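Next up: a single chain in structure tokens, the form predicted on its own.
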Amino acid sequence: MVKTAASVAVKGLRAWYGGVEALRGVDLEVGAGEIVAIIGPAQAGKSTLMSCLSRLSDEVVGLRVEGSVAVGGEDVFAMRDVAALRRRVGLVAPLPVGLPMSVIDNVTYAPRMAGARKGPELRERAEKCLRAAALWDEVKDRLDQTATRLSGGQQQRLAIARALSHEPEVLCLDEFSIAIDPVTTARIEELLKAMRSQVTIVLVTNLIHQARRLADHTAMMWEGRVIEVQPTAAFFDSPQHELTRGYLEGRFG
């Protein structure tokens, strides 16, 4: 995978829950402007390698974690400022998880809590983010009311709409289209497509079609490694690990 500047960079990374270890060693490089999806069966390890990119491994009781993770060349477990490091890596959870307050508060929260404070402002960076996640239209006469009225699908939506809003420079998706219906699906891939001059995407899904449509690189996990990483083209036509050929074709996981 040859990449001229690397804006995640994961080495040797391990994690254990209490003493069941779910990251084998871990190496995986994602590109700046790039979109990697990572695919494999349940238990691989997805999930855990996606909530060390943030740091949100701190918050799980009993998680020991090894090795590195670096965004933009930066140590994450050796910055002091754990806030900062979550305004630069947004993430996405598979199922949605809104704030209880008004549609455009969930979407500006992040922006006030680092000290941003101009209501117009604000606002125009609500209406962007709201755009991006093909939510706009939607809610946009009822942005003052309480966001836990909106349908699944709708706060998924929104779910993105607030990892956009503090303009991060990674966006980890964990499985971001399980409550959305495919035509909404769909428009969020264009956008996302177009997102990627300005943000680098980290992609979990078990849609191989979805991983097709969207990635520049794919990635296999299996059993907490990473054990395949091509361009996507390759990947599908030709992968080259009997593991991923048994996952692609069907034959289990």
Contents of the next structure:
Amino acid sequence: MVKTAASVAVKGLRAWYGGVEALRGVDLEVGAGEIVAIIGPAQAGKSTLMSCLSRLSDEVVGLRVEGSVAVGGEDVFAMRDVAALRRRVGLVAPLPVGLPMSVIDNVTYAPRMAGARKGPELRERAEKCLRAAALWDEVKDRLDQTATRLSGGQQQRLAIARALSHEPEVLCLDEFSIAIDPVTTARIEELLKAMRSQVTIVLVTNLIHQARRLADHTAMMWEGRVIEVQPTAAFFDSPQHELTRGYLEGRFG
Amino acid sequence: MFEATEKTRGRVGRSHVMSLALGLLTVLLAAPTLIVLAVLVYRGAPALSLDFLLSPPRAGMTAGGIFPAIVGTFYLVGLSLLVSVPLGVMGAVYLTEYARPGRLLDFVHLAIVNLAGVPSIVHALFGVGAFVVFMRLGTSILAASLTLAVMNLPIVIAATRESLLAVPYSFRQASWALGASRAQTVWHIVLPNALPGILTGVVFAVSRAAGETAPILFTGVAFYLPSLPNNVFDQCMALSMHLFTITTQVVGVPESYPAATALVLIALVLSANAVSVVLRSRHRKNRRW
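Let's compare: the form predicted on its own is above, so bring in the form predicted in complex with its partner chain.
Let us now look at the entire complex, which starts with that chain.
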């Protein structure tokens, strides 16, 4: 289902919403097939950074971006075909959004928009993606039901299945477990680990332990900058930055 | 376990009074429509017959039927919708989905809202100047339909815009994130979910196109025509105009004729409404969020 993982390199990325600076020069290297977790408080710029990776930042009115993002060595902001980029870099947004169409149509949406025809092949692919998102067993009998009637947690997993449907090289998960119970979260985490090396995963999470469980590297964002990146074990055992230490010990809210 | 206390019992009583008052107001709102319909049926029924619907006026419009006026109204409404709906929907899609927000866009919206409030007689004068004289269409079905279309354009745009904006922005974001282009997102996600609202606007446009007299008075509708129009460059008759004519301009029209004509006009508009209600409910069954 997944082709080849691609590396991600962010250099000097800055972003402004009108006059407000959301990213103040972000540098971040993610190796192909790695899982990198980004933690940090609200307003640190985590979601803005994610939106830049697949240039969804283009669609945000009033957002100005400077600096460079490279996926698989290619400069993202120089790309002509944004749709092709977005099929290479899948994004799952924090709030679960089932598109107002059937479950199966949701999962086949991306391939269909890229020109694939409906048929058994596409259905098979959809099944694979739904299995990968730990949703298949719950929806296999109601694939033709409207997706917006699924529960919040199911819609969240549907969003993950959908992001896998276009065989991305990079998968960006922004707070994917926000609406999912711990057991299901654990199942998805297992599946993410199994996908390692096939797809690069950038994970924004508020669950510090999720970063610890999953990530090869963990990064700390603070006020628009990545202030520390380390291999996960080292990150948690011996954080170098004063703010990271404080954050991990729960000294901030 | 949860019984009404002294305090809440008073509240329950007040709430009964309130819902009774609101119910009465609702009846009051519906009453004019029902009374108008009842009066028209009572006064128009004697004239209504298949012959009335399917034959042309005779004897200086004091006898015969209203067939040419029905046909004319169909022509005018149909042709004007053919222009105003595609243009209006495309315009609204551009304004909400493509145009960058800013002063220019605000100004355009202001202009559209104001245009919707322009009296129809002003549209009529515009139609005479633009279509009849400048574009040399003469007084014709085409000129009259275009005038009606211009009159309805702001209504279709406003209704479409409202219903496009009602589609959650998160749907668009999800669609873009999956590699769909703006056009694909509009076509597959936004428009299908905005359809009920657009339909409401279209029905309103139908009512206005069928009911207005002023915009077609100078641009393409005749008091009386002996034959049906052959093409869009001919003139035609129209129900609204015919109603005006036989009510105020002709002596000796049977009393039931104007009421019967009005009834036919209202029936056409209501059936357009009914069709949209059916379409909307069918649509709602398939989609929900």
